[in-house]
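We begin with a single chain expressed as structure tokens, specifically the form predicted on its own.
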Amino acid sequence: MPMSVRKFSIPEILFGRGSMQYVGTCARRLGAEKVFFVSDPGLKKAGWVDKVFELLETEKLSWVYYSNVVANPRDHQVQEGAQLYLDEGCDVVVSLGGGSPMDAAKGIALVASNGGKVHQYEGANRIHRPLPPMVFIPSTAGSGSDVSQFAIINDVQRRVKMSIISRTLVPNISIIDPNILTTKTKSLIIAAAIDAIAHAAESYVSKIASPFTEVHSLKSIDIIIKVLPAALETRGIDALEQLSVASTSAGMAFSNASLGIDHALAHSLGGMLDVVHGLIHPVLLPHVLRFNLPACPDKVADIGEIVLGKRYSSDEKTALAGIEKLEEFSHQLNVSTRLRDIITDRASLPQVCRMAVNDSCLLTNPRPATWEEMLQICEDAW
């Protein structure tokens, strides 16, 4: 059967230890004179924000610094940032951070260039004008926002995480410097790595996966399973660099193949109950993979084979053993695998699932799901 037409979008990528030194040069190459720089207080405290200031200064660039960003970035923070961008006459957006500062930066670039409110761009392909050039420096090995066409912004009033998806949200340049991971706490490294595993697994079984995305999905899972324990134990730069490779691969895969039920539910839980994104995947992903198994036994078995290092007599056996091994992997990392440990409000689950049905990630899940089926997944995970 011939493959249907596929497109594969990624930014220009500068990868490697010390690559952060090129941030000023990259911004200048994109026409910067006054940079709008988005990061967060944690990275300021760790000294990385001041490092970027120095690098912009070296290139004789002026900048405006914006750090009013929290986990699950809020719509009003995006609007405030966009107004500041326009008032200050900025021309290039630079962001240093995990998913939250980078998604906020995308939202700011979007509203500054296209006008209106960030809410009107929810969904796929609603952005009509080009965004200002963007240079992103990820500070975690997980979110993939630095290479993806997604931005996730919290609509405070509706208590929903809006997915905004468009080719124009792919940054121009991603600078991936594993040195930044050396100041991360263990819990942040784990949350980011498990987010990357979820990106990889969901994009692999996605209805629009292609040979270009599948190779990245599987490689990402392989690397994380092998190096995460060592990365946590030694904090060695070699292992951290491998996590950066894995996260980037997973980002390229999900940006182009999209995701599934696990992320649809994660967005709803994050929007309604403000749950930290990385904590949700070890809880939900195994149950989602079991739910999807009848629709793509061969693919879930491929994931199982990588996790187990071997294949059993049937796809189903390999898949189920692989899912169990993933749960065991989370246990060994001392990560919670029960929903009751990360949320207290069980009564809100039906509403969470009713909202998750409208998430665009559901469109590419290999098996269709009603809100009741999603509720059953949550109950199984409770």
Given for the second form:
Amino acid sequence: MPMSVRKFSIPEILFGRGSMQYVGTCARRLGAEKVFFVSDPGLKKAGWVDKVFELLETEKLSWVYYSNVVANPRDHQVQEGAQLYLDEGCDVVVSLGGGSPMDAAKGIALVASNGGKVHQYEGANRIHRPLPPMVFIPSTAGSGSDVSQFAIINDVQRRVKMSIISRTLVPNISIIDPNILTTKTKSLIIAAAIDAIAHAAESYVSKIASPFTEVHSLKSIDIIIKVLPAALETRGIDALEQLSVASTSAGMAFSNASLGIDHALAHSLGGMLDVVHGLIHPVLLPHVLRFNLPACPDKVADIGEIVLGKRYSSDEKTALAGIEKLEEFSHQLNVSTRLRDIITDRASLPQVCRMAVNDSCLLTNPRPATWEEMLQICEDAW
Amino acid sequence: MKMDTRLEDLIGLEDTKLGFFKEVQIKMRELQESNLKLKEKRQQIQAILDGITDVMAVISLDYRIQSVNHVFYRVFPHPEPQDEFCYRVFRNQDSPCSPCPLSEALETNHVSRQMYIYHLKGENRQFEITASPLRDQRGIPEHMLLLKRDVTVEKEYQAKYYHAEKMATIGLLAAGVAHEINNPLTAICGFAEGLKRRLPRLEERLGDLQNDKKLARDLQEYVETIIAEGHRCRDIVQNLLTFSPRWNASLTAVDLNFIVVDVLKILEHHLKKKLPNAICLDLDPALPRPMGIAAELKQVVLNLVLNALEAIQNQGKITLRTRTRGDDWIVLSVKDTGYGIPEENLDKLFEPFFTTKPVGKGIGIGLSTCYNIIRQHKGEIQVESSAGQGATFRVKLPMP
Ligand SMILES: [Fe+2]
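Now the other one: the form predicted together with the partner chain, given that the block above is the form predicted on its own.
After this comes the whole thing, all chains and molecules, with the earlier chain placed first.
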């Protein structure tokens, strides 16, 4: 790879407890008069949506609320949202939520400003006109969508997760308020944290990792391993805040260095079988790291060292011990670690893998993989 | 679709978050272009509006003038008609006119027309007024458009045209009749002359008786009367024949001033006796020479002067004037201070057989002959007069 120039781009980030109160000001600063606000029913129930309404009202902004979003957001939901955006004459997109509402919001902003169907933007750098300003408030410490240049939308007909990649999808402002995490269930916090670990690990070994992404990747893993158990037990705001830092770091890393086989498969599984994203990584990530080990033993060893807190005589030993420790970590969190626990249809795996080799995440994986090799990974994880 | 995604695309060195600056630039350029187009369109419409030579005014439904075109200021004296009531500005009235073309157009939802005579700058000008509703997008009248066209000149031309047409018809009729009468008249005159020549022989054969002498005298008298009246008829017929178009009369440059002087010479004897100081001459020494037939024009001048003498009777003045008018006309005018011509007669003045003289005196051929002669010179003859105010006859001949 002759390229030695790298890029590191992130949105403006407001970080800290209570930072959410700036959502109205941020939107207004970006020129908002009528906000298109995307969230989901869970956050409405928890009262956070009403809180945002209040904050927008304080700034004398009107808004349109859109919540027809599910996990693995669907193409038609994006189209419907974009139409509503245009019909209502909105000017700024605000999203509060996990990866799904945020990715849906990106898709809506994209279609509303560039027109057509969301499908035509699948791939890298296919967006040619600016998007409305976006202000995102992540409600989970994991997805990283609030800082990333990715939007993952489900093509219902083809049963594929489309990756749309463009610097233009990086939101203008990310408001990270750990207070929101206090109302999250234990399982949601775990799923998000493990997603963040996967982001960190995959971006660290990525072919286009740079010093700026690597430092965030390692920092993220370090924090999550140390803080997650305590965060789950005490629900202390200090620990939750650390998780927010970790997931944002992971997000910054993978937005700029991209991901690997684990996410290629996760997108495929999500698209075909509608598996919840966060459940997949405890199952696949250790096997993916083992597969990648020959290509970059030193880097997998770096991850091992962070997880273990020490290094063994060889990179290989450190790496393998670290992977084992990660599996153990998942066990302790009481999440499924076998593929059979999260999907029922083993026969569809070849199809899943055939589709996954086309995923752009595979481009940055340190070791090239055929669909058969990916199937082997899935079989190992079964 | 996404198969061609490359590593370089993920790094995206050449791609950056798109902002609105470029969009704004494009939008601004588009706006500038469309603004320019609008401006051109506006100028085009303005040019069209400026090209309209009628007075144009947009008037609100409560009779207030919203705007007027530039022609308004040329025609009407009001310096600032905006927001004023139309009836005040146009007719100097305190309440809407009756009938009002605006309200008529509004009621009938149709264009309404009206003729009206405005007294402007010391002249009566006849205007055709057109009112039509200006509708908004829903078709509801919002304002009224008022057009006022000065049709004074058209009306004059129209009257002239009708007159010329009438004259032509009458002329044709008269000429036809004249031709028909000419032959029998020649026979009558010829045979009467024949009779007259034979009268002395008849007289010889008659005796010296009182009765015979009386018979001879009577015959003599009757034949002479027949001849005299026959000649009068011949003159009338000759005059009537001037209505027929001449086919091959040769035109020469004519000195109008000389003609005037010549005519006065003919009348010298008559004038000296009755009105030695009645004639005033105002002749342009640099007068161009129109193309014409001198004898015919002399006849016209003589006719006009005789008429003028008739009009002033034993007192007053006659002014003969020659002038050029503009680049197109040479004008000879004969102005008298006589009893004038009543308005109702002005129209009929040039018709054959029209006369104001008592029956038996004059035959009214004179002015109609003048009319025909001048017409055949491609000129015009006009009269301006009112009863008791004298009269002016103007003969206009085209510049050579
Ligand atoms: Fe992920």
